[in-house]
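Shown next as structure tokens: one chain only, the form predicted on its own.
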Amino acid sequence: MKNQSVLKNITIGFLLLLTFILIATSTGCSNQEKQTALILYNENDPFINTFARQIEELISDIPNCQLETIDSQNSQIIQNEQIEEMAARKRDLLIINPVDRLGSYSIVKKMKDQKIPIIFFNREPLIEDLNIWDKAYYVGARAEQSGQLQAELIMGLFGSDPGQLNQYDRNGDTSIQVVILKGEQGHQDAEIRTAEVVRAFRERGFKLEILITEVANWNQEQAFEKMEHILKTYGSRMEVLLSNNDAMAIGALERMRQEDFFHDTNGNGRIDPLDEDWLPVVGIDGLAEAVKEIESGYLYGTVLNDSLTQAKAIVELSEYILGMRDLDGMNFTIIDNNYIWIDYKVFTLD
């Protein structure tokens, strides 16, 4: 009997360190470490790089997460795959900046199935793609605001006044000749910036005659080759360059300079909006070397797409998805169950 009590003893015990253990297991599950991936459309795009790295530093401070950055380099069917892979890597978030915002749907329908949440970013999928699962999110900013801004500030250089054009009107026909530099043809962004812009000056009674409207990609690169005509042609009538984004406006400077355009002639030992030949250009973005070209007077200005911001509202959007934050301890307000809104903002010299 004695051996029979030590016997029922030792098995309460043993039953006894088995339910702890398996408490312990289980407590610890809802601590275990979160896998997120970044799925970038172009790794290459200098707005994208500067936004990844931002995204990259916030999440490294959230403990127990993981962050995987991922380049689809400008391929729908590489991106495809790469999403494919980290979907059956059981990942439990993606934060995809699409290459192509039309081919979100299957992505958010794949992904729904497969219970993983989305945060696009960047490239905003159709409303209707968003709104199939309530676990894909969109980040960013509105497109037509960027537009409306660079109007705005092109509109207050000739004076706010559509009937009386100051010195910046150099023909003095009291209408301002303008280049524009688009994006990709067909992107949403592009589309909207451009047709946007031109919508806002019209809008104030602005007349507007448009020399050319040329697209380069969002690419430094391109956008230097193709200002080589566009100067040739247009140079001597133009009076404002707006640019889709900033990279575009840094490439057409570094051809401008090369083909003599800015010169000191007030002798102040800058370039300035004072220089009799100088001419405004604007960008979108408010990349790093973009503050280096307005601060050295040869850009006049960009829209500053505040990508520090969203990647915070990304950042903190994947604490709540991840189950970290509450929703009432967000600084940032989801707007109608999938987005979160980041305004754009003027930045000059001023």
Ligand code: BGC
Second form
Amino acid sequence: MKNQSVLKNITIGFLLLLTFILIATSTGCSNQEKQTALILYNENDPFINTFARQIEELISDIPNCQLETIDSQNSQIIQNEQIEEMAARKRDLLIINPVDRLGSYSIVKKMKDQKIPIIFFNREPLIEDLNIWDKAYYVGARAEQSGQLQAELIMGLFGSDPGQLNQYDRNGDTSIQVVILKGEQGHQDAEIRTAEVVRAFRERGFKLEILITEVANWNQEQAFEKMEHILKTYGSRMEVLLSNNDAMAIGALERMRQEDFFHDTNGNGRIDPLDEDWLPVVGIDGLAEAVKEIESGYLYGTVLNDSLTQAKAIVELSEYILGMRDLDGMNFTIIDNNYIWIDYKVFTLD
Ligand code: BGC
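Cool, the form predicted on its own is there; where's the form predicted in complex with the named molecule?
Time for the whole complex; same chain goes first.
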């Protein structure tokens, strides 16, 4: 009889323990602290800087999720070491903005071996590299779209009719003379934006004369430096400046102001394109500084590279990967084996 009651107590104790273990593991994802790392190609890049702050802020709202931000200072060697270290410290997820997007193979391979999920963003790995590991994702925007929207902005400015360009065809030769500032060679956004903006003009029947395509590596200072020579050689013929991003457009505007391409004749602190000397410059990104340039009339326009929505997608995807959100509860669709795409938009002041 005594033996029977001991056995009963042991059984009850065992069942209680089992129930406790089950409850603990099923809620473990939200109770147990998750450690993630955000690894940036270069924190000095103004677009990436804004983007990183948006991701940090959104992740700080997730309970029990720690994020450490790391700057790879534009060096793939440094970044590889940082990734190794984060893996050794058993991070639950790495959010990576690769320095060299074409070198992602070894990163994906190593993280697969260690079972650490990765979300790449902004610099798109080759599809075959991403496909090595089913927990490797990419969140980004389609570069083709940004080139097309940039072309649309300028086609509109020139009157939308390729057979009858308006006063912005300054030499009246029915062709648009353009200077292109290109981002970093090999970056999908630099290559595709440059090719696509030209293709979009030609597809709509606009004649384009490319005076020069100059690489300024996404960088404001480099664009400022390179514009000195460009303006000396092509300044008198240039009708439009197409920049692969806002930072380079701002660098170009600084040089153009210095070289008197703009005249605020009535001194109201703004440029009025219809009455004052002006030349159209367009960027891509929608940086706060670019918005100020648009407000003061210097920058004609930009295309919004919507980092806030991309950051939201990265954070929702992180929650899903970490077991804190169901697929059904996501506001973004994961397509084609682990991609989330966010649209570009023409930026307007309102
Ligand atoms: C942005 C650039 C930025 C680059 C960094 C691009 O998508 O338009 O401004 O420098 O990403 O990878």
